[in-house]
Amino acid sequence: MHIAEMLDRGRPTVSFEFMAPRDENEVQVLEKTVAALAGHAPDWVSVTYRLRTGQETLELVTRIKRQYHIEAMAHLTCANTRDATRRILNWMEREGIANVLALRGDPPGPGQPFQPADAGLTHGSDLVAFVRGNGYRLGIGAACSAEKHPESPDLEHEFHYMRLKVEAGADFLITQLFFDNRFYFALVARARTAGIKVPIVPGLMPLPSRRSLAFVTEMSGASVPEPLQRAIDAQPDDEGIRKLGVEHCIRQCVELLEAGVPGLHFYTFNRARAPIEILGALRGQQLLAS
């Protein structure tokens, strides 16, 4: 099933992103986290794409769709040529993957440039463009910021590429994490008033350590309200980080739920604890269909 026709249904859906696993230690991990929260009836979940273990990932997706019949989605990055890209997708289709999320991919490291494999794949529009123009059935997702990007001079240049994605053909938009929902609102409102009609699925993730918030702010340019950092800063420990997280996300959740959003899609870092906590305070609230 295309996840448009899942945003489309009048409530709100909800997901989970798991993160490719690197070595045989981090498969274990993720297998134990996508189990636990399988049972937790996500509507759909993602897998994001290495280019070393890109088979694996692919599998992956595969068995969870099986396995546990949720619908999976399967990254894609321009880090493929042309012909390499096609060949992932005639796989997609044949193993009856639904959904692609297009990126462009993430750069070697900060300040380093992204390299594209192929001089017409350079941008994550183009990979759309490329998979609606190539007559593949799959649903097409984007990702957008509702922040400046580290890479983008300004956020007039983030949204130009937004429009451009969704002009080439994505059915829905997916945001980079953010911890203040102002910036969410606002993106959504000027999107609309641009004429640009897809579901916009706001990305959250909960506060893990400081460790992994100076690293994901670092990459994603996702800023941290006063009052967060402040409270982050007087914390002992990283437990007590992670229940901060868990709080502030909750608070994030009920606010963009009031608000109408089409889903709620949360970064797990393949750890299951935090938005198990999560949705079970939504769903107390009755928030969230149990």
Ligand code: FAD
The other form holds:
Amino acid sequence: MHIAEMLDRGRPTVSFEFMAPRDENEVQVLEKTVAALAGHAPDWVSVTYRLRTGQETLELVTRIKRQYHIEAMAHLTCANTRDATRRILNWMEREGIANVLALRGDPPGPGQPFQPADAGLTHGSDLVAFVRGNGYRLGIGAACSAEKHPESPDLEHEFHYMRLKVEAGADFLITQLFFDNRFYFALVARARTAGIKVPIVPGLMPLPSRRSLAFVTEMSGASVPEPLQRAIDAQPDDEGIRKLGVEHCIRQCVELLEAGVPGLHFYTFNRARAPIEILGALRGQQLLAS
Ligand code: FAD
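Structure of the form predicted in complex with the ligand (previous: the form predicted alone):
Expanding to the full complex; the earlier chain stays at the top.
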């Protein structure tokens, strides 16, 4: 089923993002996480894409669909040539994948340039246009940023390219993570004023470890509000940060649900505990269907 249809049902969807495993250890952690979270009734899930682990992404997505009967979306980036991209998209359609998240892809590291594999596929909007223009029946999602992307001079640029993705055929958007809902509300208000009607799903990340947090904020451009940063600094260990992150994310989700968001998309870092605690709290408050 197309994810855009689910987002249009008038009841917020719950989705989890998994990272494709890089080695055997990660495979085992991920297996447990998927099994644990599948029991918490997500409407759909997605699996990240990296050139090195691209095959794992595709295999995992099909396996989740078959084993758990959950709609699973594959991410795809501009890391491949157009021919290779066509082969991957053909494979997805053949295997019954219904949705793709069309992205440019992360650069190799903070401050480093992204190297596209094909001059015709250099940005998220190019990949959206490629999928749409080649007649694939896949539902197409794309990324957007509630805060300034690290490579953008300003939010104006971000907004311009977000609109380009929708004009190219994206039927829903997922935001980069943010810790302050005001950025999300401002983005949605601006999009609606500009006539952009597609669902914009907030992407939420329960705080990871101190080290991972520094990395993801640098890569994503997400800012940490002052009071939250002070509370993080006061924690003695990563478990304290984890608990704080769960509480903060619950507060974010309550406000977002009350504002009528189309869904909540959780960046899980392949860990089940925080999302389970967050969903438990939201369902306990009857903010989400059980
Ligand atoms: P783009 O839209 O191409 O934007 C990248 C930069 O270029 C921005 O600064 C933008 O303003 C600018 N830009 C956009 N279009 C143009 C244009 N036509 N001309 C000039 N400048 C332009 N990364 C992965 O590698 N694998 C994943 O699986 C993955 N999953 C993600 C899932 C979600 C929900 C999100 C939000 C991000 C994900 N990322 C993933 C990270 C993403 O690839 C990076 O955030 C990347 O920097 C931006 O991707 P994009 O598709 O928005 O790129």
